[in-house]
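As structure tokens, one chain now follows by itself in the form predicted on its own.
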Amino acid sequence: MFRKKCPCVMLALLAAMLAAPAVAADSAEGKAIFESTCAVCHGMTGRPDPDSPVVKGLGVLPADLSDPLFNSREAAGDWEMVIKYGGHAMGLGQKMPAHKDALTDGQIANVVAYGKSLVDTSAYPPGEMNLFLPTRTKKAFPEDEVVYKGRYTDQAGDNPLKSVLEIEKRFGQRGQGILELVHVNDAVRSELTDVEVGYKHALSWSTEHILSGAIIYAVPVDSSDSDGELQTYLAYGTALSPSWILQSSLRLKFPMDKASDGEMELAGAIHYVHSPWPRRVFPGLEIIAENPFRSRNGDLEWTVLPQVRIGLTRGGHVALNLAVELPLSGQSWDKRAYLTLLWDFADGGFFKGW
């Protein structure tokens, strides 16, 4: 489709040419330590006994790794994190012990290998694909979030609010439904403006890239503004190296009451992941370029946002992403700025490991 290779696909081959030689896991390893030192409180097959006397002790139940939702949504990164660590590291139960005295890092990624290989989760993308939310690229991956986006627009003689509530509810083995409602304050109104809903469907994926498909409809509030609008998107992303990663989306936008007034959002968003701890602070950039369906010279729009990811809870399944999306082509706004404070309810309450 391109003549010239992007700057982002140049990175992603140098860091393919420059990343080590996988490790094959030691399954018998593995085997043997889960057998000795996990299966007691998480069963032999992965699956805890409720009625077991040391799990009776624990006062609350362990995960159950044979389930393939939860087994596939964990990334193995995650959980040699907690092995090593404990559970209170990662803002979990205070039962699970660290392993960093007892077991070398060799030794726990065999583990972890090894709980993961107990159910076949091959029907469901990889927890490793569950990339950080970016502010205005789509992401891929199939979530249960409830997500606050606000964006406020520094603009000449009005400078509008705008609050999305967006709750994402995973489906079956890939498929994510999604609700959003919109309320705009302005100088001339403050009102819900809409009610989308819609679905998103992983379409491929591996430990190391995701391609999912979507499909929204924006239902106005006020029916006699307009007919509403269709938007439908493919959103892409990837492991460049252990320490980047990239994400993309291409989106359409059809007004259903004159489709060839919509318009086309190509965009695209890198984060450096300096630490495998989730409460930290993780830079990021990302760069939008909108082009309406009836172009002209001089229609597409390009903004660049440069901004941070926050964790705020011990585990990072609260967190919080601030930008600034600044205009690189004559927009009739100076500067736009975003709060984005995401709850991944499937990994605990609100509260939890702050």
Given for the second form:
Amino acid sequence: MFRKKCPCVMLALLAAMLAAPAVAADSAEGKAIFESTCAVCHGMTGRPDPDSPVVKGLGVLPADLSDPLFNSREAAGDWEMVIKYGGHAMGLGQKMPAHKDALTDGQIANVVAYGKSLVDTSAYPPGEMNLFLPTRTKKAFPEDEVVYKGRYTDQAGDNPLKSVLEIEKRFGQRGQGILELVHVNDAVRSELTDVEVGYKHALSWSTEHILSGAIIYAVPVDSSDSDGELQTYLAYGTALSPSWILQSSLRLKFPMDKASDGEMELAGAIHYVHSPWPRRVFPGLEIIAENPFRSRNGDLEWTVLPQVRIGLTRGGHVALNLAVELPLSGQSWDKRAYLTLLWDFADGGFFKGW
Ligand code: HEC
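Can I get the form predicted in complex with ligand HEC as well, since the one above is the form predicted on its own?
Expanding to the full complex; the earlier chain stays at the top.
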């Protein structure tokens, strides 16, 4: 039975492949457009010539497309938006002109493919995998960002507010340094409790997936409280389709005084990316399972977090995430609310492009 089906399946696949539209970029056309339309500002090799009269007249240096870090860190789709609608529409300067009346979408895709080929970026994780920051799931892409995360817990007797300020800085081709300051405000204290230092490393990637590993050491500000905690996680991100993204992370926490008091946390998040415009509201949903090593029966504690990502700037480099967390396993608290403010400082100053 099965054998008989095989040729049919293969034929169907072949038919599907033949019917698929030709998506391969036309690099000859991309090159011709680049040289006739873009090189006057960006230079023939993608590196702008600061001494050219045109560049001098702009008063701002056009992006250097021959720099592999710069070239890799923005998704091709974002470049298409900048080229089509101009720098201003995406929160950049007015001097990068809109080409929507001069070039078709196909021509823009070809010139972007050519622009992306100006330098070998294979050693850098691609900007396509710089996915939306979820609320609790760890992000895999190593990025330059400053994040404030506030968590308000609604529970009987006390409503603690935990604030975390994260400063994350890209290191080399695939690394990221992490510094986090944790502040707790509850019935008995309002103080800085921990300083966390860590490193994240992108392990594997393509334009459809990314996998990273990280290690973080949480140092208590008051060392009489505890000896600190070691955390380690794997984070994964993938594009399920052009408009759905999935991220997941597996995190282990080991208190230094007693590693067996630690816990494991498995998290997953999906986001619906319904528009190429960054300044939109994008819904998402996360599910978290926590498993304290000490739990006798190995029961997982589940929570669910409906949320929205709201792009604030025209280019989306400043964004807000609002989430509620609902306990599903009889936890001691009733509800949690999260506010996450993200500033991707590789894309410019906080006040740029509002
Ligand atoms: C009149 C000069 C000029 C022309 C023509 C021009 N650009 Fe630009 N381009 C700029 C400037 C200036 C910037 C930097 C804008 C900023 O950062 O404020 C820029 C930025 C960019 C960026 C960076 C976007 C980002 O994410 O930071 C890309 C990609 C780009 N241009 C591609 C192109 C392509 C492809 C063409 C031809 C179709 C082109 N440009 C034509 C001046 C120009």
